[in-house]
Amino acid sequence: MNKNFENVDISVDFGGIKLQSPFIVSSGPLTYAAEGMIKAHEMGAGAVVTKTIRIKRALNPVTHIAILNNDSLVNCEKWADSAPEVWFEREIPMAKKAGCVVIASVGHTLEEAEAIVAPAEAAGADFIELVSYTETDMLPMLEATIARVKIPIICKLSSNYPAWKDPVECARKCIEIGKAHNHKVMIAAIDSIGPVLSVDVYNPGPKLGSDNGYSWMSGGAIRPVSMRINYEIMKMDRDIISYGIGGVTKAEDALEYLMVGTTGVGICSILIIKGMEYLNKVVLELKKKMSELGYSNIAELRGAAIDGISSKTADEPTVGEQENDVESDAKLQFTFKEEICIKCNKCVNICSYDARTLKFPIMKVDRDLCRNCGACSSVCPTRALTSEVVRKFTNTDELQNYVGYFS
C-alpha cells in the first residue's frame, strides 16, 4: 500500500477542462447562488452546477425538503428561485472570478433553451447542462443549444418512466447529434427518482407541500439504479464523457461510478445532510482509498469494472433466474482478520440463516446453514471479514486444504 496518499492525483480532464477532483456538486439547494458554489469549490469540488435556470423564477412550496434516512432525501423543490438575469449578472460571474468551474443548468423546454443558453455562455459558464421533464424534449433542446453556443453541452438524463423510456438510448442519440455537428456533447445520469410519497405520521398527510403531496427521491437509495444506467451507457461507448449522479455518500461510492467508466461523479444529497464541509473529507478519503487499492490517478481506475461485469464466462456462477437455472457450482471463501475487527457483530446479526458466530477472536460459519449470500462480508465496516467466489471443490481433501473456506 502506498501510504503517501497525497501523491495520488484525483484531477480529471472533463471535456477539455481540468477539474481539481471528479466531484461535481449537482444542481440543488447548495448551489443556490455564487456563495454556495464558491464554498463547494473551496471544499474540493471539481465543478459546480447552478440551480436550473428557467425563464420564470420558481416559487417553492412550504415545505419542500425532508430527510428520508441517513443518506437520502425527498424533495419537491423546483428550479432556481432567482431570475435568469441574476445568474447572468451576478452568480455565474462571481463564481467564475473565485475559480469555480461552472456548469449552467438550463431547463426545461425548447423555448427556454433557445432563450437562456447563449446568455449563460456569455456570463462565463464553462458548460451548459440541459434538463428536461421528458425524453422527447431533450433532443430538440440539444439541437437548439448546439446552434447557439460553442462550449460543451451536458445532457442530463432521467430514468423516470414513462416520460423517459430509455435513458441509455437517449444518451446514444445525444452523442450522435454532437458528432454530427462536431460539437462536444456529454452525459449526466441520472436525475432524482419519482414521483414518490413520504407520509408524516405525526400530522397524517404528506411530509412535503407540493400540490399532490408527491416528491422526488435522491441520495443513497437511488445509487444502484443510477449505477446500472451509467454502466450501460459506458459499456455502449467507453469514449463518452459523463458524470454519474445518485447516491454518492463516500469515497467508495465515487469509485463505483468511476470504475463503470464515468469521468466525474455528482454529489449533493449527502452534503445537504452533513454540510458542505463533508465534501473535503470525501475528497481526502478518495485519495486514501485509491492509494490503498494501488491507483495513482483517476485514469488508471476509470472503467476498471466494465469488463468484469460484461464479460461473464461459462465457468462463472449465474445470478438470478435463468431459463436453464441450475445449482451454482461455486461458494464463498471467507477471510477473517481479527486484528482489524471492531467486534460490532454486524456480520452475525445480518445473517438470516444464523450461520455465523463470533466469540472473539474466533469466528465460525456453519457451511450447512450458509447460503453464500455475501451479506455478512458486505456489512463489515473495516473489511475484517471479506469473501470471494471460488469453485466448488471436487473432493473432501481439496476442500479441507482450503482453510479460509470454513473460517
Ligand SMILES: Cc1cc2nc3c(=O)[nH]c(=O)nc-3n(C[C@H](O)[C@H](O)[C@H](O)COP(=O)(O)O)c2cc1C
Contents of the next structure:
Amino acid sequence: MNKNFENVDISVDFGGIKLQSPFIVSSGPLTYAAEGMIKAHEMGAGAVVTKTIRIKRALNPVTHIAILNNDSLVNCEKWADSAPEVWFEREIPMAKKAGCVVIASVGHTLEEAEAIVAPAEAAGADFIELVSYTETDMLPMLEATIARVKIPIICKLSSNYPAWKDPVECARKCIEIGKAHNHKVMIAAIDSIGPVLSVDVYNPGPKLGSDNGYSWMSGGAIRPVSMRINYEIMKMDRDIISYGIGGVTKAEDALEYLMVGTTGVGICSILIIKGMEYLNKVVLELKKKMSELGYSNIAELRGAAIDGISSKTADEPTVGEQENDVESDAKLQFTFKEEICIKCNKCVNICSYDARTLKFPIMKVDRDLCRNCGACSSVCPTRALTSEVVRKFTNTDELQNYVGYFS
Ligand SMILES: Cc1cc2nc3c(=O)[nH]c(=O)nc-3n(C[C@H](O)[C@H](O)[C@H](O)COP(=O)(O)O)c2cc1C
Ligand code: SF4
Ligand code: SF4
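Alternate state requested, the form predicted in complex with the ligand (shown: the form predicted on its own):
Complete assembly follows, chain above in first position.
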C-alpha cells in the first residue's frame, strides 16, 4: 500500500489533454461565468464545462432549483443566461488565462451548433461538448461540428426516454462518425433525469416555476442509472474516451465510474449543495482512497470492474424472473472489526428480519433469520462490518463469534 497518498497521481489523459484530476465540473450554475470556472479549477477540477451556450440567452423561471435531500436536487434551469458573444469575448478567454481546461457546451440544435462551435474554438475552448434535446439531433450536430472545428468533440448523451431511446447505440454511432472523419470524438453520459415532479406541500402546487411545473433530477439518486449506461458504453468499446456524469458525491462514487472504464467523472449537484470548496475534499479523498486500495495512478484502476460485471451479466434484465435459478449454497460471511466500529447501530436497525444484534464488542447474526441480503454491511459507515459471498465459512472470527447461530 502506498502510505503517502500525496504521491498518488490522479491526473488523466483526456483525449490528448492532461487534466489535473478526473473531476470535470459539468455544465450548470457553477460554471455560469469565468469566475465559477476558475474557482472550480482552483479547487482541483481537471476541466470545467461552460453553462450550455445557445444563440438566445436564457430567461429562467422563478424558482428553478429545489434541494431534495443531502445529495440530490431538482431543477428547471435553462441554458446560459448570457449571450454567446459574452462567452467568446469574456468567459472562455478569462477561464483559459487562469489555467482552466475549458469544455464549451453548445446546444441544442443543428442551427446553433453551426453558429457557435467555431467561435467557441477561436475563443480558446479545448473541447466542444454537444448537448441536444433528442438522440436524432445529436448526429447532424456532430457532423456539422466536425466540419467546423479541429478540437475534440464530446457528445453528451441523455437517458431520458422517449427523446433518447438508446444512448449506448447513440454513443456507438457518434464514435463511428468520428472515426469516419478521423476526428477525435468522445462521450459524456448521462444528463439529469426527467421530467420529474416535486410538490410544495406548504403551498400546494409544483415546487419549481417551469411552465408545466416539471423539472429534472440530479445528484446521488441518479448514479446507478448512469453507471449502468456508462458500463454498457465502455463494455462495447474500451477504447472510448468518456466521462461519466450523474450522482458523483464522493471519491468512492468517482471510483465506480472509473472502474467501469470512464476516463473522467462529471460532478455538479453535490457542489451546488455543499459549495465548490467541497471539490477539494473529494480530490484529496480520491487520493487517500486510491492509496488505501493500493493504486498509484488512474490507469491502474480504469475499467477494473468491467470483467467482474460482464462475467455475471445476462443480456436481458433478469429481475423478477427465476425460471433458471437453482437454490444456491452461497451465503454472506461477515467480518467485524470492533476497533473501527463507532457503535452507530445502523447495521442492526437496517435488518428487516431482526437477524443482527450488537452487544459491543460482540456482533452476532442469527443464521436462521438472516436472508443474506447484504444491507447491514452496505450501510456500515466505517467498514467495521464487511461481507463476502462464500460457499463455506472460513472466517474463524465468525465461527467463534457466531457459534450456535448457524442454521
Ligand atoms: C441547476 C442545474 C443546471 C444545469 N444546467 C445544465 C446545462 O445548462 N447544460 C447541461 O448540459 N447540463 C446541465 N445540467 C446537468 C449537469 O451538467 C449534470 O449533467 C447533471 O446535473 C448530473 O450530474 P450530477 O448528478 O453530478 O448533478 C444542469 C444541472 C443542474 C443541477
Ligand atoms: S445480511 Fe440482511 S438479513 Fe442478514 S443480517 Fe444483514 S441485513 Fe439482516
Ligand atoms: S454499522 Fe458499522 S460502525 Fe455502525 S454499529 Fe454496525 S458495525 Fe459498528
